[in-house]
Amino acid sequence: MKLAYYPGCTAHGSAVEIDVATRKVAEVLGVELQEVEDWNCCGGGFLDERDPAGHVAINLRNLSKVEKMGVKKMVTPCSVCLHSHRMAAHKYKENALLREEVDRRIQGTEVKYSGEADAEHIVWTLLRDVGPERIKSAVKRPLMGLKVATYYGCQMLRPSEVMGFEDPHRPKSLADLVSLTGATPVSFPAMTSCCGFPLMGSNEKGGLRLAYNIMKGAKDVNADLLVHPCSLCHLQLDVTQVRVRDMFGLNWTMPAVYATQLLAIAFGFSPEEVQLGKNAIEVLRQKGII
């Protein structure tokens, strides 16, 4: 199977790990990512609002390269660059006033967008096209004995009209995803609230706050880790957890994993080959799991 693949800006920088994970699941499964040629930022969470024509022309300058590569399905492992593309194919599609502004924009440039392509994100591929059999086939690391919450963020799932594959109030994807490892996936109220990330710039205590509130409902279901879809929940629930153990007085963490990383310790790769961070090590340590 072979799908175009979108990694987006920060699965190639300050979450490479998630991409490297994304990378090594495929390539188990029999998947072959063809990345996206000279890709563009997605714009998610600040071009929207600022420029909602621009924002959809260089969403749409994606999904035109996918359309040239024989391909309909664009592939990625981030939920802010998944929301981004499948809202700009839908608005373009929809609002006939915006889309007459992003035509007088894309004029003369490269981007001839049919409508063929979306964008979807790699956990619904690879429940939907890949298949639980063959996943779990893969397994040769079972993480029995861990407890996995599963946080699923807002824009994997809202508006569901528009992202479309499971119910925005009782998703499941990142709960089947684990049970295939062999953890027990748990649930929990704030699984599909927003993680704080894009306050950082304007509010980072209430962006901090949020954060907590993940971590705190992770952890009041006694779950070992979060697990998560999303290059952006990573930096905000993983990278920024000092600074939000630091502001609450915490003595405590709660490790956050991208879901391909779960699979990938699942498939026998090692934590060191998937970059996983040391609480998470940690963690899979004392399950007597690595």
Given for the second form:
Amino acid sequence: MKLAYYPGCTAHGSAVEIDVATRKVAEVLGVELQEVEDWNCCGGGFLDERDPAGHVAINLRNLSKVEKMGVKKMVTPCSVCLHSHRMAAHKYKENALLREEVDRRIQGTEVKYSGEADAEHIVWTLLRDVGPERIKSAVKRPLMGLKVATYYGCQMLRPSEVMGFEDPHRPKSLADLVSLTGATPVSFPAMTSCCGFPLMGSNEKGGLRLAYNIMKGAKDVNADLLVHPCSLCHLQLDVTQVRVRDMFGLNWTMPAVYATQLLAIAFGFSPEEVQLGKNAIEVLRQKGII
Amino acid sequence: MSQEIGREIKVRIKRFSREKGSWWQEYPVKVDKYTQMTEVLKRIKEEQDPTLAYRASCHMSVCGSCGMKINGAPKLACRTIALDEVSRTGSNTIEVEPMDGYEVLKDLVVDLDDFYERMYKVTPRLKPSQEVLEGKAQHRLTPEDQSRLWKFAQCIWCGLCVSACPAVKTDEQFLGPAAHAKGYRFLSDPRDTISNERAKVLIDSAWRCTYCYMCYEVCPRDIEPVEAIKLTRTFTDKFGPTGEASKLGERHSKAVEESIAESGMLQGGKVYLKTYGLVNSLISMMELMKDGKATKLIMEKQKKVKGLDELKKLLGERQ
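Switching from the form predicted on its own: structure of the form predicted together with its partner chain?
After this comes the whole thing, all chains and molecules, with the earlier chain placed first.
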């Protein structure tokens, strides 16, 4: 199976472990990820308000490259990149005034978008196109006894009229994936709440409070760690977690692991190979998994 | 679908009274494919249990009375068909609870004073000029302006978006989605005369939204309040920041735009540095070192997009 692949800026930079793990998992499952040539940033969730037509146009630049590759799906490991591309394609189709301005901008460039290609989340692709059987048969190190809180966040689910993969109020994709690894998925009330990352540029304390809600929610259901589907949730819940612990004076950790990092561990890769954080490694050791 | 007529489902309602506290109660109800959840509640109250309390009036998404949680989702009961819920969840039992975020008065009835206060803070009415009030001039609104504002004027004050909003729960200074939709509708109305006062109330609060799209998801009138919040942020340049969140946020958002224009990429480290300055950035880095997390941020080296000229054209730069 050949798919266009869009890692996004964060998985290409400060959370490169997401890109590393995703490529390893895809390889094991026989999925060929072909990186979109010379892709650009999706706007990071902020450009659309400053320049609505520019946001749509630069996302269509990526999707038009995907169409040139002869495929319709561009998989990404990042919920914000997913959201940004899908919203751009949606607005381009729905909003005639905006489309006029976008068409003016793409005139005379290489960008040519027929409306066929769209972004997909890697979790959707794994469950729907690769399928549970193939994933299950790749598991070499079952994560038995590990309780994993499934954290979905926002942008992979909402708005559901544009994202569309699952019920935004009762998502189960991550639980399905976690079950395949042999670990026990645990849901919790805050699993569809925001991690607070989009607030980190304007109201850091507010953002960290939201991150605490997620960590505490996972802790309250006795999870050993939490799994999430987004590069920016990763920055907030993994990279920045120590700041949440300092702000709230916590003496416990709630390691946050990206979905394909967890799969990679179950597939037999070492924690170092997928650059797992030290707090997550500690948990896996305690549980006797590594 | 004739086989669906008279199908019996179970409705599990989270009850509450000041005297007895909180408990769950289950009722069997016969429904068909047209039965709205307001009708379900009416049948329970009329035929089985007159003590059940809930609000409902128009049964057509206009009055905004029947907001509640149905199988965990914040919804208007009148817009929810009972059997659609059965097929959504695959369960013959529908769970009904009061909306989150408000004090429960009895059963499904919540105290909406907090919601109304948020709405009054943004002065939810047009303030026309003196000339218009004295009949010496006319209100003029172009069809373009009308179609731009139309969506944000459709709020029915049901309170669902505020009940589902995570930022409202953790930040007292955030007005919440509905008030922002209403506020933007007047802030950008060319007939209004108090935009300076409106800006003072709206701008800093707009930077306290976390873009989770919950309000977009749950609004029964498709208002997309988060879009109003995004649009309100664009007024920061015109009126100036009115607090710490808008000051930092505007700087951050500009840095994101500059980063994309310069390299085609979002360079996280650079954006953070531009937003918070060197000293604060260093303090944050030191903190992250405790978890061994700072190295990747410092060492972050991203590619630059080759087709930068094309990208700049797409971003509206004149050739």
